[in-house]
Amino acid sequence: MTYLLTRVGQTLLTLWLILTLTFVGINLAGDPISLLVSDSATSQERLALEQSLGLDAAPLERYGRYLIGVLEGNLGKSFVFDRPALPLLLERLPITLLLVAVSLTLSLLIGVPLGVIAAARHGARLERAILTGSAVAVSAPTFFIGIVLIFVFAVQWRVLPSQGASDWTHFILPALTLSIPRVALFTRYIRAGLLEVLPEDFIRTARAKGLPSGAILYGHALRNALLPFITILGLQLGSLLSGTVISETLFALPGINRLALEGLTRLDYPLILAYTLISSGTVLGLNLLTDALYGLVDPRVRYA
């Protein structure tokens, strides 16, 4: 429990320091003023803008009524949507998620089988083809996977739509656009942890009482294997939910990354704040979470 409230602690604190350099870096970054108003606008149309957008007042006001908003969940309007900021993201929202949730779901179905296979067969050529496929798969750019799909399912198939959000169809090409370098990955690391604890004494005496092999692996190797791999899945679900926008953007599906990306491509103060918050909260979550299910997992593991 101690270990549990010092993490909970250090959470809100990097959540704090992420903030705090997001709201540094996008008032470097440029005015957005000069991208609201036309080129012909005189010094007091600007003027009456940034006092309209609240930006009159200097830095340091405007980040304690920033923080403020954080606490109270109103982090102000979208300079260019003219609608609360939060809300805005909320809606798109449930996009990445389903999006991050089917992607997430193909790899763990594909990746650990394939894990397991290759490390049951290993030296054999099966593992070989396996260990082949995932290297491709892995290294291969995610824009390029999308467009080889849209090309192959969508133009010379067509049997899959390529853009929009209407249906559950939509999402079988961007899901598969991000889970196939996340299936290669789980499967080279669940092979990796098979093979590391195959060669366990406890293995060899589960052999030894004449237990099948699917069982050894499944319910012996594979467990004790997972603990690793625990954290390579809650940093990937973390890297999932901001790396959605390619697939959000290459198949024009209305998620919450690509609305971050036209706010920041527009200095849309606001809205990249309350993107931060989002995304950056859910991701430490998932962190924090991890820890917690370490225990669950190996029932020997104790926090000092």
Contents of the next structure:
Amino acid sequence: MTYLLTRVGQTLLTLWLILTLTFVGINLAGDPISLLVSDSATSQERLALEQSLGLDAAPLERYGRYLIGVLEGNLGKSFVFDRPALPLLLERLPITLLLVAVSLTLSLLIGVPLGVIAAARHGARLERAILTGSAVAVSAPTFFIGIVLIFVFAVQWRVLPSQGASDWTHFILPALTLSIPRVALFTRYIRAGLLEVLPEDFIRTARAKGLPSGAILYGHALRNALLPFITILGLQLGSLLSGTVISETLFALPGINRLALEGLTRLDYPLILAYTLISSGTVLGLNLLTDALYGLVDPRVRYA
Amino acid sequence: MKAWWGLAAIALLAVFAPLFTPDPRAQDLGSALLPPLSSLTHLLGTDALGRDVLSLTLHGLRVSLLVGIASSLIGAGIGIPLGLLAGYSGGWLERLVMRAVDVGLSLPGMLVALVVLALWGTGLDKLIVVLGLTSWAGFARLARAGALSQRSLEHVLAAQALGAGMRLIIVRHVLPGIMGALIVKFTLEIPANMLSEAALSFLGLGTGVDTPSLGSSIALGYGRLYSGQWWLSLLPGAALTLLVLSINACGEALRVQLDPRQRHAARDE
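Switch from the form predicted alone to the form predicted in complex with its partner chain and give that structure.
What follows is the entire complex, opening with the chain shown before.
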């Protein structure tokens, strides 16, 4: 319990650190006013805009206002879209989360069995084929995987749509794009974990008492190999979230990252801050969850 | 061994590309959008501005190599000393460094780089620095774990007993014992940073317009995928995949070589 509380405290501290760094970075970065007004604007017009956006206050005062805003869930209006930044991003979140959830499910459903098969056929040609495939998939850039999929399924065969999000078929290629590298990773980790467990005595015992090999692999061995895998999974969620940036751009999915990218290139401070808060908050929260899950799965790590 | 030959071939082609390929920025609108193998002077075809795809690809590989190696050097240069110091000396320094490592590891590096580059502006130098700064934590964690395991070994204790200073002990007695793991980590960090560079350039927040990066070439070529000019995006993408694959394979080979436990396992197979 103490451990978890410390971790929660750490997470909040990290979040505060990130928000402060982003604020400092934004204030060092440049002047959004010049991006928002036309070149012919008078200095009065510039000043008026500065005041209406609250940019005329001293940096420390703005920092204080900003932190209070974070606690109240109010991060100011997006300069570009003239709407409160946080709800603007949050209403795009479901599409991104759906993409992450489908990709992760796909990766697990394909990756874990492939890893078990590779370990069960240790030394066979099938194992080498699986490992070669996964080495290639891990090495290819995510956006390149997406482009190859688009080329095959949307340009050559014309069986799947590649742009937009009007129905569920639009999610197939983006989710596959994000899944393929992770299928490869999961396969490798599960295989390596199993190969470490399989020579142990309790596996020999299970075999000796006549259990079918499927039950040994999935029931006894996999359970023990899953433990280090949970950490990997937690870290992968973070990289999956980064991957959605690519996937949303490539497939024109109206998720949170596409909007954020637009805000980023136009120095839309409230939008950038809200995006930082949402994305880093999600990643940190997921890491925390992973640690808590660790204790649930393995009684040995239950925290004193 | 095959991986090393593959890597050497790709790296040599990339490094010496300026000697045998035309300027990748040279435009020739008269011979735009030539498909691969249709002309002897443009073996891999040309893009919409008539630029040579082979040259763009090889020069892009140079940028990938440069960014991958330089940013990993920065990450290792910050992370390894901090990790060694933390692991060897312990105490408040260790706690401080490890908290920072936790923060560093829990941040999604790509998203951080995205925000920083958007605010700071793009460019090869900035990209290298940002990628280096997002990769120090992994090195620090590995070095600290290594230093911890070496600290109580007899040869280190003997050096302490003889009155050797901390710097000497860390450099001469602790570091050699964990060098293998660090080299493997370094080798695998290079392709990871290459992929980040390509992704950022693909999103338009990478090397900037003046430097022909594979990511930006692929982004440009992607726009012409639907009209049938597949070579503009698929060829540079395949080249980058090949480079990353060969470095990854070398890293794995190194890991097996340098880890005695795995060396036995490899022999058993």
